[in-house]
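Read the single chain below, which is given as structure tokens and is the form predicted on its own.
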Amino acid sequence: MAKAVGRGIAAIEYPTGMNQNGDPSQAWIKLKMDGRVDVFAGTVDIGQGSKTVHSQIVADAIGVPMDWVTMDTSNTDSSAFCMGTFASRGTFIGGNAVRLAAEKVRSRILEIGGELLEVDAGDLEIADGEVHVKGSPDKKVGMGDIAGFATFVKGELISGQGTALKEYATLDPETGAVTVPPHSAISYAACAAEVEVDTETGDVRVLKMSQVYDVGRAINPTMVEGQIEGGAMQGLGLGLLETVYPYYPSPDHRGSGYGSYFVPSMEELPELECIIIENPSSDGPFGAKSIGEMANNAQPPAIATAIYDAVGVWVTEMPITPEKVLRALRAKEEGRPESRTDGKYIRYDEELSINAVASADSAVLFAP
């Protein structure tokens, strides 16, 4: 058994959401009796943490414990708006309309707490949960009392609204130039991955890989480490494992249930590295930017750029499996191009003629 070990990167940039006025998300936030902190937002939690984010980012925002704060995506049909959870929005997005909205919901408490402690609003500042005056930490007053206050006094719900909506981006036409860039903030990362390819089978295993993202500021770095580390098996499981093409989207020849879709599975976790480089964004809700799906891009060119490192063959076409690879080193023995595709599934077969591929729906034939 013949083993050779390679090593490979490569690096993407990845943009936050959509754009041209199509992406935008609410958040509505009250002040309870209690001082406690509702928050009412359309942006579902599908894993991906966001009402774990969307709590810190509102508890940072107003200036109270974020086990203050409750969030509430129950219904979307009666909550405020938001576009989806998809394109990687849901911290930039979704963050940024419970932002807004936490922001207005703390200028109001200020406003309050001035009238309550008689000093001006700018005065004051918020912390663990009461308002008091800037280096009189004594002179302070509590967010229930505030509640109280605007409730039975001034006949006042104490609440905002955020939304975050990019703006409409449009060219000038003297100089082409962009009025407001198109997305909200570009995202960076590297993956670095060494791997073992079986010579006399075609197996793959992926060893080890490093990887490297910057999302502009880590708001949870624990839940940044769960996504990168999630998205380095799904970017294996696509590089060596998961077969959608040709046939996506198309139901014609696929497995009949889960157990035939190959996926990985912890025998095939290899060693993981994970930095986060914090590159903040001027728009982003405390400078974050996105982390969801660009984690699963950059690991099958990674493989496939250790595997020609390794062997000396590309396999351009994914999922990598040990007959692509047994077929690319056949065709290097023998001095023949490789198997390689143009927008279609093809494959390169000796048994086929020139003219029969060259009649098919085909774009790229490599003879002997």
Partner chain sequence: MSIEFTVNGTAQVVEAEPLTPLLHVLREDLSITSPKASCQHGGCGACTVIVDGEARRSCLMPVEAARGTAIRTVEGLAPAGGELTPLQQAWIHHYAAQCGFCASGFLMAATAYLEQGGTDDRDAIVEALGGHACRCTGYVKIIAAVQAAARGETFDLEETAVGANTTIKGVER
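Just so you know, these numbers come straight off a predicted model, no measurement behind them. Numbering follows the first chain given and starts at 1. Note that the rigid core is defined as the largest set of C-alphas that superpose within 1.5 Å between two forms. What changes on going to the form predicted in complex with the partner chain:
Once the rigid core is overlaid between the two forms, residue 107 does not reach a Cα shift of 2 Å, moving by less than that.
Here residue 74 does not count as shifted, since its C-alpha moves by less than 2 Å between the two forms after the core is aligned.
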The other form holds:
Amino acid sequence: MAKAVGRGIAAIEYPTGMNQNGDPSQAWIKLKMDGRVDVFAGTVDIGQGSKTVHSQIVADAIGVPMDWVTMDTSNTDSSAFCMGTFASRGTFIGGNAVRLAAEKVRSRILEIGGELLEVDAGDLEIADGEVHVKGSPDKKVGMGDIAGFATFVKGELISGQGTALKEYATLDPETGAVTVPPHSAISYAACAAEVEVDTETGDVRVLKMSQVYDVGRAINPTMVEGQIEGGAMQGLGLGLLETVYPYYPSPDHRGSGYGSYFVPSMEELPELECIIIENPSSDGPFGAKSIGEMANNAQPPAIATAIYDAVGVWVTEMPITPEKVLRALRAKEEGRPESRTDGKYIRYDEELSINAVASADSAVLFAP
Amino acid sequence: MSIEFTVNGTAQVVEAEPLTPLLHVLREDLSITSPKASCQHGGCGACTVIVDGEARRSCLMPVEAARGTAIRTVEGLAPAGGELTPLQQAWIHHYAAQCGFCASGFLMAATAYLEQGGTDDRDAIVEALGGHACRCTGYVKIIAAVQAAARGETFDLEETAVGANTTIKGVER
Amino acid sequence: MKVVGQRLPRYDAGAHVTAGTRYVDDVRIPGTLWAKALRSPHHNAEILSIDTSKAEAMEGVFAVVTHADVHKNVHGHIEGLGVPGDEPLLAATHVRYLGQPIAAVAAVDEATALRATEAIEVTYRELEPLFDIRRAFEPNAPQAHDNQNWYPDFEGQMDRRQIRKGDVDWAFEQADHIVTGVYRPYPMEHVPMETQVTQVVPEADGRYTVYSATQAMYFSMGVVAAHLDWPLNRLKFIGGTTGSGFGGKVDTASETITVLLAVKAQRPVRWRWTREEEFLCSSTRAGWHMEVADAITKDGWILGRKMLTLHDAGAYSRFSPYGVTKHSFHHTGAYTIPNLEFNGYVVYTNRVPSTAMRGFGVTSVSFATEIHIERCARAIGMDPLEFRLKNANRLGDTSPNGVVYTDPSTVPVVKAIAEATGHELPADYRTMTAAMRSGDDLPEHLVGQLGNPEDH
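Return the form predicted in complex with the partner chain of this protein as a structure block, the form predicted on its own having already been given.
The complete assembly is shown below, putting the previous chain first.
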């Protein structure tokens, strides 16, 4: 039995929002008469933390303590429209919707505060739920007084709504060229994986993963870590463990439970190092970019490369199961080369190609 | 058939077929919903409860086998309106639950682990909790939470812990 | 105090640790019935007859629904994006995958519901199934779908998603080496800890309250309303609490059928899928087949890329055309390649339809192109990190669709990973930034290709 250690890296990019845009998120905000802030939005928090992140955005965009903000994302009678929690759009697009609504509420608070303080609204700022004259923190009025004045004297509900929507990007069906950028900010990431390959069993253990993510701005760094750590384990599952069809494309031996489908467990957890880069986007809330989906994209190729580094075989069908590693090692032992040089062509994986599997009269083949 | 046991200190008498899973009786007959019907074949741990001091998967336990036992669930960890247990506090401070669906099972298994003298030893924690699935967190913060509780740390519930091995930096443009 | 950038706990962290978070399956409505589905035992078959009479006559059965109960049985999830619907809510004339729902039952308890599904009599004529997307284009391939084996409606006119940029023939002529490879990620499950689950309550005012684990309340409400031809105000979705999804709970897989059962039974109905159903019958991440050919120079430039992608949609389209389009937009990864020829097909097979999953359309291409980049770098004996930095997306570079990059981060993330792993880079790479190309970083093949990021 021999164990070989190898390292590999991968770098990736991932867009924010639905491809080609056209996916609105909306929010509306009203003030209670004591100045407390009620936010109504439709973004579903599936565990990633959007509801908390949105509350943080609203708190700072208006200038109130976090515990003044109540978010209702619970139902379609009161919540504003949101396209949904997918396409890594929660923080960025849902976040922009609540930010835009909050900015409108803030403007109105400042206008009414200006009336009460008899100064121009432009000379005011809001902090910790109080409106004060810039440079004169003692000349101030509380948001409760402003909201009460609006409700009981002016007869006004202080409210604001926001919609985050980018124009749909039509594309040329021949070339794919688009009329406008077909997404919001692009996030980038890199992952370095260190693996140990057991050349007798084909088993691969990931020993360590270092990961770098440009998230623009970490609105809640702990939740960013949560995405990165959870994504790392899903990426590990993708790379090494998980498939519903172990002998794809055959439907045979399909796993129907945890005993036959391998979800990454605590025992597979490698050492993780997490580097968050803040390279702000121009149009995300507080400079944020997305993090959710990209978090499981860099690990599989990094692991595949680390396996190559360790034992000198490429496995390009994933998950990279022990069986596939052993088959590749056997081919190497038998002297079967992984690539074929043909003039200036270096051809890998020819046995997997559609050209090798389909008959010659297939309507689609690949001849670069 | 009539079967008696206690749940979180309250005596219960249920009418059930003896092979009915304890999970089903807790959820559907007693409306104790912290144990989750996630896989119902013993594979994920989300239905874990403590039976006479031992962490058990309630989906695999026939209700007959629970006769006369003392069952504990998340509902009984902290007194209503009272202080959370250190482990519950650790779960909050270390952001050990995202969607939260696995949390009940993990909490009960980890409670049993700590009550039986479990320490902050990482390998021992993995041995005790390795059969529980979490699809969101990647387990890093779950292990950190159990370790912190085992060490008897106190927790700030207004803020979460800085992740181990994390660096945040700007970029020169 | 500012809170952006603060490590605040989840709003529901306290609820999570005290059993206070109420998921759909934790909602308790008196009189709730259990739902179960009858699912196809075949991969591909014609349905000759469906007889529900024995199930309907069973004690404790309150409703049985089939395709005949659905106003608009075939509705596409993204018809609004120009992708025609092709999937029946409940199979009518054909079953195209093992586990496809044909009928559903609401009964007084789970065991009765299960027995009732078993009492439904369906006769089939089995057809040969298709599983390998590489064989779908053969003249004699089994028919996996009602029409041809691949999606014909990109932009209402194309049977594939194309990208054409620059002069790829020039690039392949000029290249010192052309490296080809094949990459095949297999389908996988989302495995959310909470399975698909819906609880529906008929209200006294004629509305229906839908407790849903969906990732997208309005989207799912729209799907239900379209199948039933209802205005949106007949439905109230209660959601926002989900035991994770990862893309699989965009599918609206359980909501519509549960509403149909509640309408027919006029009782509250809960449908919670078993883990076996989740593994065997719920949508998966797709399988992909990607062939990549890169034209490279011996000093490390990627001049051009040709790529063929086959996407295993399973039996119906769902979000697959969207996924392949997104895939095509990102098929150069974090790098700038000026000459491109990409063809991507959505291919039908007789397996569970695939759907969105974390990284939809791009996880596959990241796997393919990152391994391919490594192979290319090794083919010319160049450090793979330097190869990446050389071809990195830079300010002013353009994407496969001609979009000018305004804040690309390939350079900072690759440099950061080099630093984190102790990988020594030569001086000119250590000082590289994402700034616009000039000098040695602007080779002849990229001259005239750059846009002005200030304009965007």
